[in-house]
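Given next, in structure tokens, is a single chain: the form predicted on its own.
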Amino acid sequence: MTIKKTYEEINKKIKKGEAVVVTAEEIIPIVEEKGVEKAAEEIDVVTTGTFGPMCSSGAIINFGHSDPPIRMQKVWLNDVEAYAGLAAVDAYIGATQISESRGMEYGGAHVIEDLISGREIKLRALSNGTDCYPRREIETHITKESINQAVLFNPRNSYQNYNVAINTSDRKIYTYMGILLPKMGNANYCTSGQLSPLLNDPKFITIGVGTRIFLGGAQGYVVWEGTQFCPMSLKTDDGKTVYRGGTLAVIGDLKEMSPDYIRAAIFKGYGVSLLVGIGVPIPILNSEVMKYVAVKDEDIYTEIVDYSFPRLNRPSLGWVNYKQLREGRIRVRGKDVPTSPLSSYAKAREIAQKLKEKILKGEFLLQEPIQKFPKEREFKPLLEIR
């Protein structure tokens, strides 16, 4: 018997508290015992889970007026530079900027951290002066109870399945992929494996523009592709499909959130970055989507690459799963080499679990995409011009 649902069919059973919803760990046993066929017909959800550094996020802030009224164009929080070029008092603040007076011990990620926290943020911000905005310094102080609006927009967020770095030269060398030891001291990785939201619907099936995720502790929406959107399937030596290349740029309200899943991170010798928690609920509407989210860790293949290489030119070590990079060791060249995570699999779990609650609940409606993703996109470099 062919499956088939809709989200109007799923979403009457969620608010009636008959939809059957587990997380992307529970299927993998469900369909073990019961078939790919007999598990569509039985659930109805699949939630998926994920947290991790991602550098590519920040928070759109609307201030409100003072009085005299002033045109912000150069805004600091907490001495930390926001760009304020969208409006009057509108100042967008990227998670990797760093402190003017603290360098990479504080930065943009600790600004939104300390928002969410409810902590006071010391603002300031220059103008020319205009005739309807003629003032032109202000200094004051603000919370998420003050302000209008503090918007979380990540224009980069949940990669769909990165490489695991490592460095084979002589010296140690510091990375957003974290430290790297040399002569393959150790191998980082930052992927939640089998309960990644992008590797249980690798194909773009049911998320798109417009899905409602799980973000940061509150309800926020895909709305659009990620920035280096490249979604692409390619197969090893031994005929293995690896998918990667996919992102998502992502929105939700920032004072909805909680720092239990919005953490700020510093990458020693690198700078800052956001620890971001998403969950993506996988609606099962038909087969197909229920063989993808029963994926195992050790089903799930990504490239060992050498980072003490440019990055255009970083030579591949060969291939792993994610069920030999939990092990806490993998083999590489002949060498046992240690694996450490960037990414944290209980919070994934954590995340995962607390969707499902919710959908439970009745407290958290599935969203079909208004638009899917395109199925190919082009990855580009810069184009140096002399």
Contents of the next structure:
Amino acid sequence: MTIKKTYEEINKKIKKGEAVVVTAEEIIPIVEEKGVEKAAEEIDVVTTGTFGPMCSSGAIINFGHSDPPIRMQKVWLNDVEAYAGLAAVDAYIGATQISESRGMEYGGAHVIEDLISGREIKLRALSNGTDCYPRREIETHITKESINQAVLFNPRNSYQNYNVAINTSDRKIYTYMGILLPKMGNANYCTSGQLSPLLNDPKFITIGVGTRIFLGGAQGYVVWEGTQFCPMSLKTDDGKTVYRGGTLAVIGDLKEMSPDYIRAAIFKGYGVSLLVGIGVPIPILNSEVMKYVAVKDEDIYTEIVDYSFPRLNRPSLGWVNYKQLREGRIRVRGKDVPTSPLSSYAKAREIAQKLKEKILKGEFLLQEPIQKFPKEREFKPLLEIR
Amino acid sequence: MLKKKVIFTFSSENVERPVTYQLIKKYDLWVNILQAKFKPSLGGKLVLELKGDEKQIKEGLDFVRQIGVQVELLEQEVLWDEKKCVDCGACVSICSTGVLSLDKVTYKLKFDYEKCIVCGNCVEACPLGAIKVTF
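Go ahead and give the structure of the form predicted together with the partner chain, now that the form predicted on its own is out.
Whole complex next, starting from this chain.
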């Protein structure tokens, strides 16, 4: 008998407190013991989690109007420039923009963390002045309570499967994948593997536009495919299927978020980024969905890439799985190389647990996507056309 | 056998004194230089790890104090702010002596101060600014 469940049926069980929910880690031994079919019958939702640097993040803010009013054309928050080319008092603060006075030690991500934490932010804005918006300059202070909206809107988060960064050159390099020691002195990776949202639903059977998620401690939504979305799988030379190009665009109310799940980060010599905590619940609609959420670290492969090569297509040094990476050492070209995750597995686990508890308490219902993601997308390079 | 980490602060008066030589030769201590910062004729700082007989370490340090070099014992020269830490592990692979590791069960960061040689690699690798060196 093949199991089939609908979102309505699962939500009904959640409301009655009868839904069976486990995390993407906890499901592994269950499926090993009972098999996919039986597990799909018994389990209703599997929760996933990730907490790592997601550079393509930022917040839309509406400051409210001053008197006399100003049409802000240039805006700085704690000396970090926000994009103000929209209406009069709307701006978008990007996570990676750095401070004009403090440089790389403070950036948009810090502004976002400070706002969430309830700290006061210095706002400065300039304008040409118009008949309807006569003011040309303003300097004041804001908090999340004083402004109308603060909405986290991240165009590309939760990368399905990122590569492993290594450095074959003779000098230490500073990258968005952390510090890479010369002569393959270390290797850094950045995915929560078997807990990672998009590795648990690699074909986007359940995740799409409208999916309700855990975002930074609040409820958020998937609003679109993430930028650079490229959902097609590929095969390694020895025939393993690898999913890696899926991404999510997500949105949520920044005012309800917590600094436990949204943090500013500085990658020395590279810049500022935002650590974002995301959890996606996966409804077990059928045994196919269950088959995918039962994925284990040892079955998920990623490519080792040489970051010392300063070009778009960097040389590959082979493939490893997340079990090997998480053990702390991998073999690359005969060398024993220590590994670092940049994505916190402890936090990913905490998020998956937290989301599980919210569902069990009936505080978090599942939302069926209102539109599916495309099955194919081209990953285009930028050409220089003169 | 005792192991101790110390900071020696030299002034312009005693910066020329061959202190490490004396510690090895006279007090039979095993000396490992972890860090050294000197300005010729002005003074400087030396971070050492000393290994040896308890009595000889004491006498050796007394000798260093006698010639006017300031001696500080190092217990935790690298400060880890657990509240700021998110257990991402960015510091783990860059740590040359295995001080930092992720627990195999909880995946939370573990800090083994004993093994630390105050190289400072973790300070620049930590994206949260959660590790500081007091030297």
